Amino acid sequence: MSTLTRRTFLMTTGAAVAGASLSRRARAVGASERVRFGLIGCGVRGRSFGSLATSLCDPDQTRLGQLAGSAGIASGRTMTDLRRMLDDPAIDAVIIATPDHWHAPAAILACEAGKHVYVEKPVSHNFRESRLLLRAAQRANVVVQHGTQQRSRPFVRDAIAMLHEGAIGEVLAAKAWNVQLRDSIGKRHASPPPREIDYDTWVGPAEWMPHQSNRLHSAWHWWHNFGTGDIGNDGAHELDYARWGLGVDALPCKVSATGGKYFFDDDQQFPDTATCAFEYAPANQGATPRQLSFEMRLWSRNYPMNCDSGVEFYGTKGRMFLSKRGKLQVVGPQNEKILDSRPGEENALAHIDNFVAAIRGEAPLNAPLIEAHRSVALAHLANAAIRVGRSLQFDAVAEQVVGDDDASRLMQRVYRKGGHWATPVGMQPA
């Protein structure tokens, strides 16, 4: 693990390349200046970034105060309205670690304010918002990194390079999984929100729903209005490096997914069990299709390959098993062991380091928005197929569902009636 402190990180990332582009209100990062981060979202994931931030934002005053105290951030640099942070010329970049329904709206606003953006996975709550964020980033000419940090791990990058160099021949299929034993969120009724939470801000541009205790703080993952289920949550990592290793730089043409609540009897709306398959059209004449599958079970500790998450890649000359848990195995065409490896010491801030290097113009992004869009689309399409109960045909060029109005509607979302200041432009409710 890295021993890099907040102070040394800011010092080492401070020297920026003259002329690095910060459009609109943000200034060019000068050669003697630091990259100054604002953190939006002080929950479980946000706390891992607290030591990097100079300002904090969260509608929960308790979480905001706790992180400010542990990170040594003065009360004048904390806020509940992200617009204050985006208006602050002292902030060069923001890290967005909010619930899913705020990811794209906050990132779009940050782009429009000229801030560079590190946005946690999944990059969007729905397919349409991914496209809107892509356009916003292109217009603003800012750097946007997706929080799929496996793309900056040398262990994973080296394994993917082996695949692309033909270590197991031509890779035709990948099988990813997320298997774990989660807790029930129970059954609750509407109730007044806690006094320390600005619930109106927490809901933001999403369709209004009254407060319910099992809709906040991690439980939001399991509600259609706020989350993407575990396919978009933990599954976002496996889907991403499965597609990366499979070598498909496109969207799928066919989607089949089935699942439901097989185990939990509670309020959560997303499935606890799912099996999903995606087919990719041949990349060019003479090429072959590719297939990516994903399995999810949230009620078991009986893991494939004795690992709760991972990907198996199947090639014409062997098989590779790769897991973000630090496991890599390669076998040949007769299942003979070729490689069994574990990572050495790794830099926990490698993905942030890459983000800063990209801002300074010193390196390409490891997880750019286009890759985020293509990977997170798999979660959105799988969730839609499960909800409508049928397979989907998808036009990967036009980026739209073919011949299924119900599924097409699930590619976007319903925003708050009457409008909200964070609703993406062009998507305001009538």
Ligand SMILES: NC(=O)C1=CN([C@@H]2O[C@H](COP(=O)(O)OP(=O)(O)OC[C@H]3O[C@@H](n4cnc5c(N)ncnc54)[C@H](OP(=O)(O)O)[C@@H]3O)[C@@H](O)[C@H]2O)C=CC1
The other form holds:
Amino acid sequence: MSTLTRRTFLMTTGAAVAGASLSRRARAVGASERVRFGLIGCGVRGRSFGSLATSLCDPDQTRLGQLAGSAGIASGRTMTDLRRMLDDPAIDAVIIATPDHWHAPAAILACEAGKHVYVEKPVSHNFRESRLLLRAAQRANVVVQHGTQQRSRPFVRDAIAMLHEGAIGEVLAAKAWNVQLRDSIGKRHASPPPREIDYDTWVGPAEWMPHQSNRLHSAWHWWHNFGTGDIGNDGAHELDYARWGLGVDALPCKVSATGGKYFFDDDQQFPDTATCAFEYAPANQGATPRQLSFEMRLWSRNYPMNCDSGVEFYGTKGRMFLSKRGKLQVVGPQNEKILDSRPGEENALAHIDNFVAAIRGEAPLNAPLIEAHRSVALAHLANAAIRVGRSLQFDAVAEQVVGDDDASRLMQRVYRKGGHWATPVGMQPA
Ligand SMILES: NC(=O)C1=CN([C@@H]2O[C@H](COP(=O)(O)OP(=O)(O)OC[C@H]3O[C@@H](n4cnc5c(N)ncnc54)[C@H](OP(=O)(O)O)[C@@H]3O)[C@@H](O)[C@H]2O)C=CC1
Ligand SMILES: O=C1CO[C@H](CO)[C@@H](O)[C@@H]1O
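We have the form predicted alone; now please give the form predicted together with the ligand.
Now the complete complex, all chains and molecules, led by this one.
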């Protein structure tokens, strides 16, 4: 590390690019200096970062008050409008744990304000916003970590290194899954928002929908305007380590996905059942093709490999099963056992430690934006294929769906009519 400067680190992580910037500059954080965090989004996930924060932001006064109380943060450092946090010179970095529709808009504004960003998975609500965030981070020369914390787990890193070093030969296919028994969100009608919630801020730049009680507090995952379904939610973890292990630093060229609501009869707009396949590198262009598949069921605890989520990697000389639940098995070509290990629990803050080390210039970032973009794109493409009801051809270089206007439209979103301060310039649909 000693020969690498901070700038070199930023460049290897894809965060720095030459060019003019209108952004405010990030404060240089020295080796042993504390990084001062602001937390945007104080819900289920946000709470696990409460102890790091010196400021809190959430449109819900109750959640704000509860977390401020348990984390010992003064009421003067709690707010509902994230712009106040971004204007605060006493904040170096923000953690964004909002619903998905706020991820990229908040992250882009944070970059422009010269803040380093830890953005929860999925990095974006739609394909186009990943690209816009990539550009904003490059312009601002800040560090952006994606909340795929498996990338900072030693046993996952070791397993992926084994794959890349040929432990099971050439890895040609990865089969990922996420299976769980979720609750129904029921059927509801529009109703006035609870008094403690600033619903206008909650919707932000998204296309307006009136308040409905089954849209807030984690139920937003299942609405097109706010979430990415479970392919983008929990699936974001499996898609990410599947693609990482498969060794494809690219976008796919073909996407097939089928699915729908086979089980739930409620307001959810995303499928509860899906089977998705992604093909990389067309064989007719001379490259070795690779296949990644993903299976999702939200109504059962009958898991493949007796594990709710995981990835099986198939190589020319064996198979590896890897799960974020702490499981790693390797078998050889005759299915003979080579390794069966049960590594320990996840250290929830290891990924934040890596983020801090990258800000200080002491380590490369484990989950840089370019990797976030490539993995989360799989969720966006699969959701689009399911919504239009057909397979997609994708130009991985131009980063465009080929010959399908309906699917192309789903690579971006419609924003709130009349504009909103968090709809960054250049983000309106083309
Ligand atoms: N990496 C991981 O393992 C995990 C990641 N996550 C990710 O974390 C994110 C949050 O999920 P989760 O905590 O379950 O969802 P919640 O709905 O519980 O929390 C989201 C919070 O963000 C608040 N919020 C909405 N708009 C804004 C805004 N403009 N500024 C500040 N806060 C805002 C919401 O306010 P309100 O109270 O009004 O609803 C809510 O409190 C998701 O993207 C999810 O994918 C979640 C779990 C695990
Ligand atoms: O791992 C996780 C635990 O559950 C959460 C809620 O579904 C997910 O968002 C998250 O990815």
